[in-house]
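Coming up is one lone chain in structure tokens, specifically the form predicted alone.
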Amino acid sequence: MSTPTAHIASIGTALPGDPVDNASLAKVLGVNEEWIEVFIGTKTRHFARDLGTGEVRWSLADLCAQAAQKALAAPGVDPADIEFIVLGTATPDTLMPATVNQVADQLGLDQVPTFQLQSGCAGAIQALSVGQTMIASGQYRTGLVIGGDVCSKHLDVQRDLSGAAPSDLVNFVLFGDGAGAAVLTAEPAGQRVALRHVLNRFTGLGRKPGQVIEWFGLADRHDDRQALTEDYKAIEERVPVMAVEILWELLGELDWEADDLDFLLPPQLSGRMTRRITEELDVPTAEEISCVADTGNNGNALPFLQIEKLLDRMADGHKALAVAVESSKWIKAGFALEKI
């Protein structure tokens, strides 16, 4: 087994506003509540904008800063020790300035390197990989890694949805908003969880994207393209297969057996899909750590929300493995944790 090159000292998360249940969302969208529960399997989600008025109440930077503040306020963590910030997101507030720099400003952090990675469900894990690599270099001792998304900025509930295509409508019930953050350290501190391995690999050569989020500029902002489209058939076919491949690839890299796992953090697509994928992963000895049925699919916040739940259950010697798949261009991602 490889020696850990970074440790998670603390976690913080932020979910905007009160949870929105299926009954409330069905009323706004004019759809059947049972359809949401059966097809998606998600009970609640959180939105950064008001469903009634469309008013933006929290930006991505706001949510990321809230999550980071919680992580920085944890025992054993000193904000003055932060030497770098990495943010993974698919939905930055603006193209410039980068959202990570707005977060640093809100946190009062200055004179530190900042990095922003634009990616979907794998972005948070890519950020962990960058953070781990920076600490492994020996140049940095402590850093802040953040993941978050405000998906609702692409979903306009004020427009007439009566003629919306199913592939468009489903996004309104699938996604949510949120953020998470972790303080990474070179030596064990705080929660004392070793980041044993991180997987991040593009596998989409020659494959059509499974998910597309459009960017509209002044010249094409009135284009009738959907802002967010997904190939649900491809996702349902490929993601469970890729998840199993990731599981065994990570176990092989770590020289762990499936029975060694105390906890499994499966991909968080939706309540229904996560249940199906967990069955395919078939690690009955490991306790499942999921949150998407309650938080909605808030993208790059999800791994941190899972880790937050995990930390309440982890004891010394416990091992956990996380699996994630980004269907935009078929990225395999995952990581392994051990409480020491």
The other form holds:
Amino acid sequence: MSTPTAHIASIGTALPGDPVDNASLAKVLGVNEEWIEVFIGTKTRHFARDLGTGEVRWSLADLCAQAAQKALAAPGVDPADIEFIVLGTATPDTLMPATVNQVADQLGLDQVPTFQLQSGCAGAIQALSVGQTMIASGQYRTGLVIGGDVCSKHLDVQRDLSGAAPSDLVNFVLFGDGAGAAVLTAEPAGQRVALRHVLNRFTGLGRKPGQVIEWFGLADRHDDRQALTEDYKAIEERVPVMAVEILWELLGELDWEADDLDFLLPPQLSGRMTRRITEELDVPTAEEISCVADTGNNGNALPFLQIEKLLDRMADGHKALAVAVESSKWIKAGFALEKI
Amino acid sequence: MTDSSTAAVLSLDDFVTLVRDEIGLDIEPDQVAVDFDELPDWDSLYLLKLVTALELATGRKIAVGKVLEARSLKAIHDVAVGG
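So the form predicted alone is up there; where is the form predicted in complex with its partner chain?
Starting with the chain above, the whole complex follows.
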């Protein structure tokens, strides 16, 4: 008997509250609005935290559960069939319990194996990889794969940012919050999109991290370490090169030609970086599916937001390829989809 | 320091001082015209601080698009004080 192929049966996403535009963000941060528009190229993002008061309106678990509920409510999907849950996130609500278990609780799911991956921009793909492997094992037939981040945990609106380092400040204009979920099945169901291949590989041996997110405990919470650090220069240099390498590696693995691609889902760093990377990927015959200019970089939610847009356009036989790079410790990631 | 008449007084030397103070980039006046590729410590993220600092110092709005096209600090200074 051949190894079962995983299929995406449905997708759900959740973005908290109204979009926050650059004018509102620039005012709160005391930075130049046009700089965000031109340099970052992101127009809007969503925050789980109220930008005016700092009040937390949604937890990561709330957003993940909202996204999962949408995926579970889709035609051809039965919540009673869910046999496992995998969540990828860089920003869990608490270290324990793992947020995935709070999501299961909100969804009314019980007696299923749950996994949470501590992960950045490659996390959704790592979660897909785990889900695919579980289905390929033949032991599980249906599972829920989720990715989400609440980056606004670090958006301290009371903080005086006038003295903040650029590597600190840039995080406030790059990131947003959100979640996405997919129901994976062993047999084609619902959207009938086959997950043809998943790439998830650590390539950071001996390389300095491109992004660091600290966490603080009782003993070190008063340290003045920068909570988020972005080596933007290294990211600008390395990510486009890695993205091209990933594209060609995936095409080689699949024995697909670049011309075979109907859709390309490029890495979603920021509106401007994504435009640049897409140019370098240079697959003019494939339609680009991006969301970051409207959603902000909401980490583990991004591939699901892209797949949601993709499913609106995909017809039978269409092929799509997604590329992602996690610059924290330089992880290459990607996946290929085919509607059957 | 907030009206446009002060824009012309941001000399290149004042600009170098501002670059040193605001972004901590240790440059000498003779390095302002070199291409960013030859300035190993340059990081495009510095532009955020620099644009904000230049707007404060000159009292005028800086054309960010033009600053992003600049290939040297001198070219940014030209954008900041130019027409």
